[in-house]
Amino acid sequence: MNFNQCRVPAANIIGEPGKGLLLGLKRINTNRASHAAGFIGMAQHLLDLSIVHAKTRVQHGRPIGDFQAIQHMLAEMATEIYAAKCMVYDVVEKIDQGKEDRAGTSMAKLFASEVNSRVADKAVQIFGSKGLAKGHPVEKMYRSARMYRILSGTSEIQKIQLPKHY
């Protein structure tokens, strides 16, 4: 879509006239880092809910958290969340220092959104059919996690863009 000879009221202009796209592109790093932090927050909440459920849900006379398969899922969830946090902390520190790290923010957004999806999937496994019941917190986050792989540039777009930032 092209806009030729459009008049924009002065009150609606953000930044310098003709520099709006550049201003928007500069915000992409901050937006992607911010979204990645939110994805991690959701993943952490899913892990916390899963831990409580694993301690309280009893099967075969003991909490399901006693079973090695559940322990492995919780360990994988925690490990991936930790790795995603490290990436986001790194890019946020660079943003705070005024450095532009488009590759880092793209990688952090990509990784955090994918981690969030994997954590949500494991949470559904741990909760079983209860985790898929409409309106259950895990079910809601599971659906949202899928959307986050699209928000602020799909995972596939991030992978296409990353080589351009090296």
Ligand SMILES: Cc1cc2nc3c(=O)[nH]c(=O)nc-3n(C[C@H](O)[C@H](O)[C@H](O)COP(=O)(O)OP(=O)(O)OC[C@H]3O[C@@H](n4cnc5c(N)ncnc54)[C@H](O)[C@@H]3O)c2cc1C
Given for the second form:
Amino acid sequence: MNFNQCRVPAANIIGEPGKGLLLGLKRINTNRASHAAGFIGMAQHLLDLSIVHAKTRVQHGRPIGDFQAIQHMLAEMATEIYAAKCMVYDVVEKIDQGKEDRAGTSMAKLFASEVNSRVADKAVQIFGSKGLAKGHPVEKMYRSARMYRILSGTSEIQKIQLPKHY
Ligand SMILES: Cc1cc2nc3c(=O)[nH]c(=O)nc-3n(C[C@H](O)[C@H](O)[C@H](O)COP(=O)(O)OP(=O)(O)OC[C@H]3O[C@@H](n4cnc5c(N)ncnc54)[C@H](O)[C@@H]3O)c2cc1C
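Show the form predicted together with this ligand, please, the one above being the form predicted on its own.
Next comes the full complex, this chain leading.
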């Protein structure tokens, strides 16, 4: 949709004339931070489901969680989620204080979305063929995770913007 020479009554102006882009950018900043928090929630849920599955799925006479290969995947998932969480808490705290950290928010969105994708990939691996069955929660989250590297600024766009903040 295009607005060309569109007149807006003075009473309907949001913010100050000429400062609209800044308002928009502030909104994008908050949006990215809230998206990143959601990605972490999904990643944590994937980890929780994976732990339960690892404890209950028996192969070769024992739960697959007994195998070090599975333990390593769970450890990597937990570690990356923890790192992403720290980043998001940091930027959200700054937003709460009225400070704007666009670089930090871009990094948090970039990292949390990439972590969520890696966690979803490992969850599918731990669930085996069940994790690929259409309609299974892990399969659904795997597809959604892929989307998060695109919305509210693709990973490539976050990386392009970062150097501009320094
Ligand atoms: C679920 C969902 C919800 C969305 N919600 C909204 C919304 O509420 N509001 C809204 O405005 N938009 C929304 N979008 C749109 C989203 O912001 C765009 O899809 C996104 O910005 C990418 O644009 P595009 O799809 O046109 O891909 P393109 O811009 O065509 O990008 C294709 C590829 O090229 C890369 N690329 C593009 N430009 C460059 C560059 N300069 N340098 C390097 N690589 C580049 C991209 O990173 C990507 O890998 C949403 C998208 C999705 C999937």
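Being a predicted model, the structure only gives us computed values, none of them experimental. Positions refer to the first chain, counted from 1. Here the rigid core means the biggest group of C-alpha atoms that line up within 1.5 Å when the two forms are laid on top of each other.
Enquirer: Superposed on the rigid core, does the Cα of residue 19 end up 2 angstroms or more away between the two forms?
Expert: After core superposition, the C-alpha of residue 19 moves 2 Å or more between the two forms.
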